[in-house]
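Below sits a lone chain in structure tokens, taken as the form predicted alone.
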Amino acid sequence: MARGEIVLGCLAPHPPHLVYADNPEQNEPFSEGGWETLRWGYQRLARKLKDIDYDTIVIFTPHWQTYIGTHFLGLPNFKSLSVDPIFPNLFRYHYDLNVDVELAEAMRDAASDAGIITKMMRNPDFRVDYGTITSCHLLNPDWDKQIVTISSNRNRHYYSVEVMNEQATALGEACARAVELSGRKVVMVASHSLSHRHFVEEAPLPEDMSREHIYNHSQYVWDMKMVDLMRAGNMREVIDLMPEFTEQTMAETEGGGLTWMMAAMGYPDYNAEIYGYQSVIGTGNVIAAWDPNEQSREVVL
């Protein structure tokens, strides 16, 4: 069997808002558009994807809590409706999706090995969280490939941001070790924004972006560290960061999925290629990708 490998890593950020402002046929409602860099950028993104030969979606979702162990989609296609619990009036989305079942046994077997608490999931009736549709949707419309989904366990919140940084570590060098041995192309994905700190009153007219903007200077200032860091290639620089920004902008990384992701491609020290950033309800978000292929690595922004 040939030897398995990461083709790409994706920082994709999963406000429901994108898919709303896209209008897919999916969606129940209709937007008059909205959030257009971010939008464009993960369609540029979306055609890079095109563009090279994977096998395999691997996503780690912060909105698939789970607080006993690490959870994995175990079951060949889950379909539903998926209901924003905060947004419903943007997200109603009609989701068919199949799950890679044999690569995600192998990750949960080889995080056990790594004394990570596990868990497949096997209920036909579980709701996928809209992390893992909106990314997914934004990333790849056609939903022409298998994914595999990963819970976030709330060590954060048990514990510290610390401690969930060391096991996000653990869990994606265990995730790593089964991708080389599984023989399979793979795309990671961590689904999140950066600064998470919003606005908790919605405008009458939610994609009116003359009331779109980061919540404060602040916030800015530490997504811009951030970026500029995953620009120049300094990615273990911003894992050992991770507890301060975390703390600082109430940021979503301490769900775990950007160590995870950075973990198991073995802390990129290229540049990272950035598609775009943009305020969604007061939230920073930055659409990244890591490119192991020198050839195929550009300068985008």
Second form
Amino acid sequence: MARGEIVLGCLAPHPPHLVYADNPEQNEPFSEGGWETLRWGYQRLARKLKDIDYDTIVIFTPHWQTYIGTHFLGLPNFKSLSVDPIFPNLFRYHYDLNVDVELAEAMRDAASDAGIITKMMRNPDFRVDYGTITSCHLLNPDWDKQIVTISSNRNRHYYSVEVMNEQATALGEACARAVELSGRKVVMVASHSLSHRHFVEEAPLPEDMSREHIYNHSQYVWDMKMVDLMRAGNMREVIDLMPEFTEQTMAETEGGGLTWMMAAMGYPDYNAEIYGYQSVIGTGNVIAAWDPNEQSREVVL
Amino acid sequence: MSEGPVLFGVHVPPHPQPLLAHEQNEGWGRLRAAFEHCREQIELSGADILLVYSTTWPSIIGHQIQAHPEPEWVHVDDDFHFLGSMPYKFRMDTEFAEGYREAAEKRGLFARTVAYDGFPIDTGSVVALSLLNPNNRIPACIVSSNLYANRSETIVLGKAARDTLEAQGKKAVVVVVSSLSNRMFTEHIDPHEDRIHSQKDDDWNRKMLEFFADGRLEDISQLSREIHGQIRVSKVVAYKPIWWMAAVMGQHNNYAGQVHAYEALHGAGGAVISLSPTSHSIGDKEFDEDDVEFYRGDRDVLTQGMI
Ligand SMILES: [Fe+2]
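Okay, that one was the form predicted alone. Can I see the form predicted together with the partner chain too?
Below is the whole assembly, all chains and molecules, this chain first.
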């Protein structure tokens, strides 16, 4: 069996607004659009993914929050209705997805071997979180790939952002080892925004773009600092800055997604492909990808 | 005795063990028995509504109020999925939900009702309603806990609930779903080995229980920030449920308190407590946290400090 590899890493924010704005048949509400900068960016990245040969999307989600270790979806299929608890007016999505259980178990074993507390989730009534569904829908609207979903352990709440960074790093390294041994070609996805202060009120028409802007300028400046480092291929520094960035901007990086993915990919020193940056209900969102293949790597924006 | 719209209040833990696994640990069984005792009290109370504030239902867009007349689903907990599924079908008081939204808006809050098939009702609400009101004898209402809300907003949210009860002439049993200390063990444990995570958490929990037993609701409310700093992990900004409870029930110490059970739930402090209004005041503390009637939004302290 050939060695497995990570063929692409994606930072893929999951505001349900983006699915809502797209009006896919799986989603019940109807919108007049909105957030095109992010949606068009996603469409471009989804086209790139069509040209890449891969088996499985492995996604780390901040909306499956676990306090007792790291959990992995452990059944081959999940089919249900996902209603966003925060934005139920925007997201009521009928999903039907397939899990690469073999890879999930291999990752779980590798993580356990590294001393991380783990659990397979094998309850068939379990509802898959909307972070997983939103990011996967936007990256692969055809849903023709298997996925692995990894929960985010909330060690930031129990300890600190520094502990989160350390544990997400260990988990990323373990997942990379599992990928290598599995023979799979894998797309890794860190599903989250950057700065994450929301407005607590919503416009009567949520997609009214005249009301959309970043929560405050300080959030914007921090986000741009991170995006500049990504462009420059300085991911080691991004991860080193992670504790301060996360605390200053209440960033959704607190779940550990980007840290996990960068550790798994060995902290790329090449430029990230930037597909778009835009605010969604005040939060800062960048779509970015890390392509280890020099031939296909692009300067997108 | 009760002149106001609240007959009594109960404080119960959100964890699923008393519902799904009460036979696996004696303490979980005692919590289950305490839930059942409160269920009987509720049945005898003549309440028109069960009014639930759940710390495991976070919201961002203001305050969300469940308004589906018959929400139905099979719920599974994010951490404790291996304990089993929680099928539910509840009965909600939609008239109260609409009235609560209006009353909250009148007091300056952003609030909205949610009434969607398949809306994910949180573990704490499912556990509380399943055990306290198993046959939906009494219609219920559930209100969320806003992630960013702090004291003034939460107190005003409680007062808006009381306004609505008075306006609709309804008698309520108030249910707060929250742990005391909320630090769980970060590894999986044998149910028989469950205990409060640390001596410090246990000491503080017992101090809170003394206050509860003495009926000192407003004193606990005034101590909320200290409690949060001492025994609450920093998931949210404050220990809010007690502010809401005091605001709905009345911000004083005139209660008869009863602690029906106090046990560990995977390390967290879980207690089933009831508080009934009386004419006697216990406690002599006077604190300086101000009362608030209307919410006027953020005070923009940071912006005002800029040149
Ligand atoms: Fe999110």
